[in-house]
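Coming up is one lone chain in structure tokens, specifically the form predicted on its own.
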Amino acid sequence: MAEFLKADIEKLMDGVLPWPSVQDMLKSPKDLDRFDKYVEIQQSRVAWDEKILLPLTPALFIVASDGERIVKCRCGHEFGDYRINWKLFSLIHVRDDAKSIAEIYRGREAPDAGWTQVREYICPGCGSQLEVEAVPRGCPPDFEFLPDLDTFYREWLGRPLPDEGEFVDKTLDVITTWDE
């Protein structure tokens, strides 16, 4: 099994890592502890001390706070519960007419604005852009990935996490909530 530097994996991390090199890395079966690096890597380059738990996405991370599991922004913007939708807690800017669509695409490339909404998701703490999506019009936000923690540090990671917690989407508990 091929031992990747962690050298390596942060020079691939930043687009950096000449291509032969991605290649092999590529190629060859995952070094055990690869995870472990990447998330090093990570956790190094946030200025706050709450342990990464899982990277989601290049500016946002599962992370153990105060005895919970939330999704935080590199910057350090709290979205809440893993479970929830981190989407609903963010700044949304929705492009549905033809000319804010027309920003971004180009000619017949555009969807139909009287069928699709681009949504772009924003942290209210950086003003980073985190996602976006081109929905039909009425489609409730994408809740790309819940991953089950606990599996995976158990039976993947062979190190159960210390405090094992309920998995589920709670996100309609916080949309029920909306009506009140």
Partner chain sequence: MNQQSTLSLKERLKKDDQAFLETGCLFGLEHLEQKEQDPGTYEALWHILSNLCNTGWATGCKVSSSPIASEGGDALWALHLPTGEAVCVSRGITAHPGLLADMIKGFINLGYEEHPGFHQGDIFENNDPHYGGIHGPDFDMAMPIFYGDELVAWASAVSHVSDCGAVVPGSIGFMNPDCFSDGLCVSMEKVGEDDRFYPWYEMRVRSRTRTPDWVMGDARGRVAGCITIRERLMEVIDKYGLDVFRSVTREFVEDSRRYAVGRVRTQTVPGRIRKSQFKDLAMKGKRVLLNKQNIDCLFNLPMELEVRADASVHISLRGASGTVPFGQNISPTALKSGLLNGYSHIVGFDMFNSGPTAAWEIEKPPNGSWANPFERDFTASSGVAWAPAVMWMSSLYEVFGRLYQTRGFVEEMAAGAGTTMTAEFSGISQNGVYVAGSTLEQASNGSPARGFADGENSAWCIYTPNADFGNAEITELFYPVLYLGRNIEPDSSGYGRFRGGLGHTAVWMVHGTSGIDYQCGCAGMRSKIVANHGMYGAYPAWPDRPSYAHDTDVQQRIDKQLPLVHERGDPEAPDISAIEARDLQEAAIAPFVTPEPLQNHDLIVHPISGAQSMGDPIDRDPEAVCEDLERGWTRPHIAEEIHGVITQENAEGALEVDQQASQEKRAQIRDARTSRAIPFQDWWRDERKRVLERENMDPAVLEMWRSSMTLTPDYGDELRAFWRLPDDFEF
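Same protein, different state: after the form predicted on its own, show the form predicted in complex with its partner chain.
No partner chains or extra molecules come along with it, only the chain itself.
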């Protein structure tokens, strides 16, 4: 198995690793310690202390926080239980008319607002654009990834997490509490 320097993995993440080194990473049998190194790098780049359990996206992390597992932005903003689609606790800007769509897509480049809406999910803490959806009206937001964290740590990494929880989508539980 290959092994790569943490510094090179950082360069890869930043898009500055020289191409021959990237090719080496692509072609070599994968390094078994990559996950731990990646998490260490990500942990070193944020200003908060909660332990990263899983990098959900380049900007969002599932972290252990006071016995809970929550989604947290690199800026420190917290979105709540990772089993609830974090988008429910984000800011959203929706482009669903010709004028707002034209700010991104001009003239012939514009999709038809009767067919699609462009949803921008924004971090309330830092203004990062975390995800963009282009879907027709009526489409629930994608819950892109609900990881089975306990199976991952227990069966794949061989080091179970404390306080194992239920692997279940809790998004609709929140929706049912909202006023119409």
